[in-house]
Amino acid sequence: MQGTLGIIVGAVVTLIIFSYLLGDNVLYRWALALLVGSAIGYALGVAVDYVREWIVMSLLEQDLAVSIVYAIPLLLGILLLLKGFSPNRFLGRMGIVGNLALAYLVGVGAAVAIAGALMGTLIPLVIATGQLLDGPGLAAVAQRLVAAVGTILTLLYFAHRPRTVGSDLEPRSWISRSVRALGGAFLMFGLGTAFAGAITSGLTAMVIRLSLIAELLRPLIGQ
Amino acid sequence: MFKNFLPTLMAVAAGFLVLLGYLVPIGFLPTLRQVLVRWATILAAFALLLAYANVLRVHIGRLFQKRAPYRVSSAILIAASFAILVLVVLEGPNHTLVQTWLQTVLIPGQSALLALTAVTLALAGTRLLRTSRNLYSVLFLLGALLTLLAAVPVAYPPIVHLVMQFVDAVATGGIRGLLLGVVLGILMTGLRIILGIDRPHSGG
């Protein structure tokens, strides 16, 4: 029974955004609050429950040094909640000292997408443009350097980029407008594919929300 | 001292010894690095608390507004997120009334939304030639359409294999050399921040 219910009230929210297709109205509107609004809330409570698991931890430890390492985030966190007061307040006017924990963020995130980018994306991305010019057969070494060769002219498309002087455009040789046409090609391409990925993407979700409403129909037409 | 001096010299320490405990993982290095990530999550749990206050500060706002539009969006926007928050901090996020309602609301809306994109982004497709007439439109709905047609399983000849393979290598190029650019620029932008030429907390 909890089942049948949950699959005809995700149909029935299926079936309001869909509605979108027809126009903007005010059941899609709706709809889209109540799935943010559900997002924000679930997103914020695993953030409370993970703060308040944090919070029990250091209240239970007995050494007084982890209990400092405990405490040291909590109250960085309390300095970064006085940066949502008014300015105008006293609590609005202490918001500065919340900078440090801002800053505090901002360098660790800095730090963990630099070793991410580094780790996970441009060491194994040259690597992989590597290996793509050593393989058995004319047509797959052909196919790696077309790839390899793309990947550098994408690349050096960014780099030619025309830069004004004044007003004007800094004129570039042929070989810099060929290099940046050549490159541009490879990217528009590149993006073209993406784009039709994102497609069969919505696409796949379109075919499962369908055939859900498919089979919540199903008994009721008598097939 | 707070505006400018204390965050950098915080921003610069933290991001050192972070990175420090990635690329060179001897001794104490990594277990500093766990520590000190760990701490940014519960930042970040605090970040998101002021966050949540300003979307209710906005939504408030609106509520009491004479002749607003979207009143009601704003008014189920508070209710559905203050429910679920109550209900995820007193139950927790894995008792049944919250993954019932993920599995019958959150997540058949979500997919709903996102095949609302493919016919958004198709019509847009479609649209791309009547906006801007050139060249590098041509190949971008030359790539989106063949690597549609790819997708269609059909027994095509081997000619055409052959072709797709080409059309992939190109693609792979095209998309591997952006993602290229977009790390350069990662690393960029995290480099200038962790040697303090850039402070975005602290507003410069």
Given for the second form:
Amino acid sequence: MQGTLGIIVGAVVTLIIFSYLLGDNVLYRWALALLVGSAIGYALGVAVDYVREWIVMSLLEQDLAVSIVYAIPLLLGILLLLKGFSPNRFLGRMGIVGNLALAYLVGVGAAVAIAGALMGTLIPLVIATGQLLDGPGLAAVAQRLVAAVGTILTLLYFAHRPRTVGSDLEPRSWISRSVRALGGAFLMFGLGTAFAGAITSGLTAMVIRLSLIAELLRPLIGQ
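Now show me the form predicted on its own, since the one above was the form predicted in complex with the partner chain.
What comes next is one chain alone, with no partners or other molecules.
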């Protein structure tokens, strides 16, 4: 019964979303508000439960040295909440102290993002591109050559940029223009492929949802 109710609710919300094809309407905006509100509520619930379970309870149950370690993130979080108050109020004026927590959050986030991009994307891409240079066959050699040249030209596309001289752009040589043109072509192919993959994923999700709606309506149609 619970599964059937979930399918019915999902089918109704899906049809409401599809009503946007007829134009912007109240039901579509209600569905968007439901989606955003549910996501924010779920994220807030997870955050509150994490703070209560892993910070506050650990702060009360551990000894003094461990409690100080757990008290630091709790204090930084409280300082960060001060930035949500109006600057005209006392707590809002104290929000400048929250810049410490914000600076720590941004610094750690940037470091993690850069490390993740290097270790998870750029370095594996370089290694995979190098591994493509091994193997027999003329077609395989051509494929590896295109992959290597495309990688190099795409990287050079961002390096060959015209410099500003006064109010004009510095003229570029034909080599620089050719490199940027070829690199831009490879970049457009790559972005087009990624966009096509995103559209395919969206269509797959839509087909799955429509198939659930069809399974729901099949007994009614049969009767």
